[in-house]
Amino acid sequence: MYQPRILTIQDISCFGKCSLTVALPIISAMGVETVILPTAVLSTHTGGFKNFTFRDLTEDIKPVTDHWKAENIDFNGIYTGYLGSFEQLRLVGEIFDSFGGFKLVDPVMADNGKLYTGFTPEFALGMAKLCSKADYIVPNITEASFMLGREYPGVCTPAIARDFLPRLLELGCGTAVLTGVVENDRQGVVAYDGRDYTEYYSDNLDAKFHGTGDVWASAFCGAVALKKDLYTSLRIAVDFTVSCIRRSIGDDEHRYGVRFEESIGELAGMVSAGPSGRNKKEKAKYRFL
């Protein structure tokens, strides 16, 4: 029986719900064999909390993949997160140029028109020259907007979304999907793929948690590593991390992260679910031709 092989590639945060610590799970619970190489290790997450421990792991990067290609291991795909140097970029770069698999990028970096803390415009020149080499990233607003060298539009409406949806393909990417989309009393997700424009749309929840954006990422590789067509890898996406959020809603002690290990067993149902669950009026509603 078929089972993809995944290789996600970020930093492992002890306490906190982000990146390799929510990528791992979710991934494998949707029936995808999960490979990481942490880029990272930090005792919390950046989100909230001070005097955090942090231990860079560049150095071990190559030796790992070198002995991955020694014993001829290959992937599926590949999924990149927070990557937090020009040398991660690089090595990254690499490693796409020599296993095989699609090239999924989160260009994790910045948020709310700024960016993270340690980034710089340059960084984000670079995170746009790795995208270059992927079949799909997945940026929010301010992150493409720096990408791109344009001016941040603040909150992304469709319109928007499908402005600048056509200038990040033209950084040599197969797909670009614009998450944190805003639909009148709804938020969710455009894609583009340089001949239709797909999205999806859920309830606009007035919550925010750390790590959403990873939570998103994730479901979205496993259902791309699944074969899984655009429209349905979007839906997957979406309703999973909304199911997260709303079991996470009130829960003041978990505003470090959503409460998504709850949820997984939906995900298992998504998935298993048919190829896209999508009806005529619902093309309609969200897809343009």
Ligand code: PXL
Contents of the next structure:
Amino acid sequence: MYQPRILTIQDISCFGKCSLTVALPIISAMGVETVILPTAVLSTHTGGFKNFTFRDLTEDIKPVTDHWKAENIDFNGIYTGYLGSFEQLRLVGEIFDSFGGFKLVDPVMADNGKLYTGFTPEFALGMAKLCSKADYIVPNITEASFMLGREYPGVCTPAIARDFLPRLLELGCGTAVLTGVVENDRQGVVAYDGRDYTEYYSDNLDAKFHGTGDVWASAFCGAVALKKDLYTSLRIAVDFTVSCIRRSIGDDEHRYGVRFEESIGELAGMVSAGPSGRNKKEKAKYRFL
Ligand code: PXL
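The structure above corresponds to the form predicted on its own; please give the structure of the form predicted together with the ligand next.
Then the entire complex follows, led off by the chain already shown.
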């Protein structure tokens, strides 16, 4: 039976529950073969930790992908997350050109109006160029602001999302998804493919944990690889992320990452659950823009 295979390209933060240490288990749990290309190995992620180690693996990227080419290995999709340098952006662009499947770019760089340690506004423009080659991009509003050179508007409302999304599409991607959109007491995502806006919201849990963007993007990648429609893919990713956050609330020891391990068993059910969400009942329940 058909099993999709995706490649995910991002760092390994050994401690801290983000990037590859969440992408690999989450996408695998969805029944999708997950090939990894680590771009760097860090002792921890860079959010809130000091003196972390950083082993750059840029030099290994080309030999690894050359070997895959020689072995005729290919993919149904490629999902990129945290990338650490202009050279890595260039190499990933080459990989996009020479391997198959959908291309999903999570331009991991920033949150809450600020760039993460080590990133510059120029890097954000380089990331915007990589987005031109993507079928899907999934920035938060801070990353979108830096990539478009626009002022950070603060909380991303649905109206702000509708203002930003057409401009994100002008970067050249197929579908842009803004994550972290807040509508009253709900939080969710809004997508735009140049024709339709598609949105999905769940409860707005008043909690901030590191790595939730990576959890969301990983579940979204798995759902797209399984050929779920856009609405269903957004829904699976939001519902899974909310489940992970819910389990983590009150756990002040683990703000460096959510307790996704305890929710991972729910993913198989979310993936196999019937309707696409575009039937009448679902349409009545969730408002489309
Ligand atoms: O969660 C995103 C992420 C991934 N990888 C590294 C990070 C961060 C966010 O800070 O530092 C190394």
